[in-house]
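One chain comes next, on its own, written as structure tokens: the form predicted on its own.
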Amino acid sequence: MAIFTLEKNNGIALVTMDTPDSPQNVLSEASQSEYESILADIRNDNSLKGMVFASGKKDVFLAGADISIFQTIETQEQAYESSKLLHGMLQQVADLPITTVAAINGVCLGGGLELSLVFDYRVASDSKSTRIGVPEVQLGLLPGGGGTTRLPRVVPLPDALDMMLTGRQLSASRAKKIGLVDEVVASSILLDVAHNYVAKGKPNRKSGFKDRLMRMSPVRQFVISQARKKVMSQTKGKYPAPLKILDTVNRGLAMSLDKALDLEAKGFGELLVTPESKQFVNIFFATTDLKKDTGVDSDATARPISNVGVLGAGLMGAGIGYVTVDKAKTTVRLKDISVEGLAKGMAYVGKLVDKKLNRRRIKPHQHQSIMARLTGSLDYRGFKNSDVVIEAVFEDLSLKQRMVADIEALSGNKETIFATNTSAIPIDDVAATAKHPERIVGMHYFSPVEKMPLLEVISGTKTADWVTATAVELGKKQGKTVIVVNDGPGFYTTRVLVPYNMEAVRLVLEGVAIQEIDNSLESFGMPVGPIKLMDEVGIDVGAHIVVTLNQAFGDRIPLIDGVDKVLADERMGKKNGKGFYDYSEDSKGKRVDQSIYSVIGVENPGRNELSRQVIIERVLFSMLNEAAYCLQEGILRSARDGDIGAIFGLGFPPFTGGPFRYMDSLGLTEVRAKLEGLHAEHGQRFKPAQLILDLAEQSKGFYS
């Protein structure tokens, strides 16, 4: 079947592009020759005076590139013509002598947006689901289909690198106040408008003075400069693309077009050889993956979901809360045991809805919508039809079992799904007192919700696999990335945190300052140290954790005399204002509480010098080491679950793929030295997984 369909009518020549047996348009291989046909076809008609291109798909104008591709390049040289030979497909656009128009309606990302450039004018709907934008430097690349040598001469140079450097998609509206796009209209008479601008004729397009100014040298190195610092800021170096963006961009605008095309294509072919660029892709396919995957082995299929109750409104509590009306749709009923609590969630539920609002991402009705699908109440009123309950309250078992009781007794015949948003408690364990304990299942939310992109849903060994596979279906329509995991205590994401900061406490314990431990993590690519997360997660929460886990598995995660001293100290981080870091109002966390370290008993803080190189292998193969047991024992389903549920989650460093990846990438071999030897130095938290041994024994790889 063919991609493209051409259709001449009065002078005007219409090509739609429609991918069969595809949600999605992508430039591949198999659209070159017919690509090229069509445009040789249009290049030959004298009788032609101008060309439309549109798309057939209803939400989708050109989605980019086919990513598969590039896991078949394995050569520098091989990048480099890829690129190249993008650009001579897009020329041929650039080079017809008739007035050519986008006709942008949906999905315009990458080699999407590369190709809109080459057009005359681009006129784009207003549709909801129209998104422009380069993401290339999200898969560690730089975007090789024209997007560093051409946006940067159609839009301001500020706005160009902003696109580029962080992947932002923007909104027809926004594209077009920036100079994108030429017009925005309603999507019914998106083709209509198209062919008007075929009149035009081809338009002069000259550049502004401040345009001018800022592609001077002077100007713009200066504006790159800042660029630079925002990156290494952000970065710290360890992602080559924005760098090479930025380099590509600076240089390729101070030669000619051609010349900067090709200083492009060698940027690409740089970036796709290199090991970070393979680290993303493999967390794209893996994510894609995710977004098929139902969390169950059997043919269970999820059960429509109408109603949701959300028990507490705390923050967790009103950011499940709005993640369920605004995303996914779904009315809610917030409950909470005092009138004060539950005027807090549904203000934090209104203050994010008007945030939307306030930056025009919605419509006032839009608005409306969404909050009347929230509701309130201080009792189960409200709660009886719901679909899902999920509780959002403390860390306390017996006060979950209580709340299950509850709604087992309200609901009736129905068949309610219960889900416990618990960090630790076993699913198992909540469920132990339910009439129907298949009906229980965890759903895990990373806080703030509305912003942490991951979802841990736990199947308990009684949980059916169509409330596993409804719940996964609920996260993926409140905007979550899912992963499924088996019970266990501390589930995955929780398990492997605990023994990384533990062993980060030990360090402090030892004589190591504190500063130094969070800035060798944060060297190694962490979001935020060790210590610094403790703060922000609660350290009274943190040690409650600890002793779950202790109490599971003994000396390979034993306990702290120290997190106990913090405690009687009434320290439990950021939320009170005391911790480990200083939160007075000249310092507001950026500084540590030197008073801490009199609190644990450490004399002259500071006084073990250890390398950072030994600070991030002690903490960091902690976290390792038991992520490879979460997969031995089965709470994994996979390693590339493991990857996904510590990057999304945890802000395990994206570059390295994740620990699984990263530790493949290292060599199992290598990775069973480093534990032996700190096993054989510190004791049993570092005793080497058997599924580590069993792998190098085999030299193989989690992957291979």
Contents of the next structure:
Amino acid sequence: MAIFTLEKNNGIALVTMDTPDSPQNVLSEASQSEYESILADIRNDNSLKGMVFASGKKDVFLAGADISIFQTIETQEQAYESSKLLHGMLQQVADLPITTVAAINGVCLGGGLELSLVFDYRVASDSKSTRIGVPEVQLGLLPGGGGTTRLPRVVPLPDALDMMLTGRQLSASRAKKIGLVDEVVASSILLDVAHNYVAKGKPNRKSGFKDRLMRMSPVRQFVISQARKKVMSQTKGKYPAPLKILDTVNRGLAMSLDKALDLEAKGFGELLVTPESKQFVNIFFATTDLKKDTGVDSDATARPISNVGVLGAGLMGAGIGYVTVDKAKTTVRLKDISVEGLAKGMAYVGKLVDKKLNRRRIKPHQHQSIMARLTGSLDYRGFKNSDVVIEAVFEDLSLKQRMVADIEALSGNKETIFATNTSAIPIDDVAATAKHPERIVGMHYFSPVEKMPLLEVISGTKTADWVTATAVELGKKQGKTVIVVNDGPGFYTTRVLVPYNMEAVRLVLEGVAIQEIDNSLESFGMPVGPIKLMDEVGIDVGAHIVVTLNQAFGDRIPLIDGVDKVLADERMGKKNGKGFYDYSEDSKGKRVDQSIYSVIGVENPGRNELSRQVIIERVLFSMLNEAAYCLQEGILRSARDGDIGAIFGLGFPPFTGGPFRYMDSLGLTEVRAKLEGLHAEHGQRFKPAQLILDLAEQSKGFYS
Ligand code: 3H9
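Switching conditions: you have the form predicted on its own, so give me the form predicted together with (S)-3-Hydroxyhexanoyl-CoA.
Following is the full complex, with the preceding chain placed first.
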């Protein structure tokens, strides 16, 4: 079956792209020859006065170039050629003497937008699925199908840069506002309107004075340098793609279109072979895989969910409530023990929905229906019909167990799932007193829930597969990337964080300056350093988990007396304004609180001037080794889940591909040697996971 169909009517050619047996349209080798023969047909038909290009798919216009091809490209030259090839294909439309119109309905990304840029007109549907953007930067690439060249010639430079540097996807109305599309219409009339555009003939697009000024050297240089500053502060120069985009746009705007396209192809070639881009592509396919993963190995499926109960209206509970009413579009009953707590939680949800309205992401009637899905209560009224109840209360085992009993008593014959949102309490412990332990599951959300992309679902020893699958499905509907892990102290994300944080505290006790430790890990690519992170998460929370892990793993995760001293000084971190950092008005957490050193008995802080390399190795390898233990013990189902969990849950630098991909890139022999060295010098806590030793022995990696 063909990818493209061509119909001619009244002098207008309608080209429809509809890749058979695929949910997506992508530009691939398979589509190239068909595309060229259709264009040759159009070119040679003198009776035609126009061409309309549309998609036959309901929610997709064109998702860009086929990303899987990038995995087969080995050299810069091959990548350069693939960009040139696409340029050539698109130029054939640009060169047509007839009027051309792209009718955009559904996602129009990367090469999809680049294709539409060579058309005389772009008309888009107002459908929610119409999202227009150049997400190449998220693959460590630049838009190599004419994006860096044509986009800043079509829309104002700051808008073009914003799109290219963030990969932001615009709604049709936003695209219209910046001049990226000519008109936005209902999808039912999209094709008719597109056909009408042919009568307008070729447009005479002269850019306005402001746009021309923007492209002139001094103004352009200023805009670019401001953007570069922002990129550097956000990425610390760790990501080659945004910097290459800026350089290519800057130089390209001073060139003819042809020369600029060639420069773009060179930049694309350089980026595609970087290790960073390879890892981003791996992440793309890992997250795509996870979208299809039910989370269980059996063929158990998720049950439908209409009502969700949330226990506890604090920041966590309210956040869970919000993503459930907004994204999952499911009714939520939110319960708290105090009127104030409940009111605060409901207001929190309200504020987030208001924000969407104010930003015109939703219409007033949608605001109303989202809010109508949320009700609150101080008792269990309304919980009887819950399909899933998620508790988001304190980390207190007996409180959680009491809630399980309450819900079991209420639900009668209904098989209500009880999901516990805990970061470390084993699910089997919560289920220990339950009548139906098979209906207990862990759903570990990250704070703030509305922003953090990960959900770690924890399957207890007795959790039924349908329960795990339902929790996974609910998480996906809430917009989360979901990994499923097996039960154990700290599960996966918390467990790997503990040795990482503790090693950092140990360095402080050895006299290394706190700021230097945090700077070192940030220079590796972590979003915040480990000590700062402890302040953010709550030192009390961290300290509690260390004890749990120490009980489970003994010498491998030893206790540190420094943490007790911090707590004894009533320092819980950011939440009570006292921690390792100074939260006074003039510092606001930016500076280390120097008094912390005497609290933990460190004299002459900073006396130990370890190199960044040594600091990074000690702290990082604590995490890497623990991640390997989690895979070895079956806490993790796969290295893929470990990578995605660490990147989306802990901010592990995405350009490394995650802890497992990173270890693979170092080579397991190297990882083993490092760990053995650390083990010999610092003792049991660096004892290498057997899995690392085995893989190194077999000259294998986690993925190979
Ligand atoms: C580019 O265009 C470079 C040019 O500038 C220059 C070139 C020289 N390629 O995510 P889903 C597959 S770079 C290959 O579950 P959704 C996906 O793997 C490209 N495959 O659906 C999956 O396959 P499978 C710039 C792709 O509805 C299936 O489609 N474009 C591509 O949740 C369903 O995907 C992008 O970065 C692709 N381009 O989300 C867009 N796109 O079923 C990347 C999708 O076998 N794509 N697939 O596992 C996306 O963001 C989302 O997939 C999309 C749909 C929003 C389109």
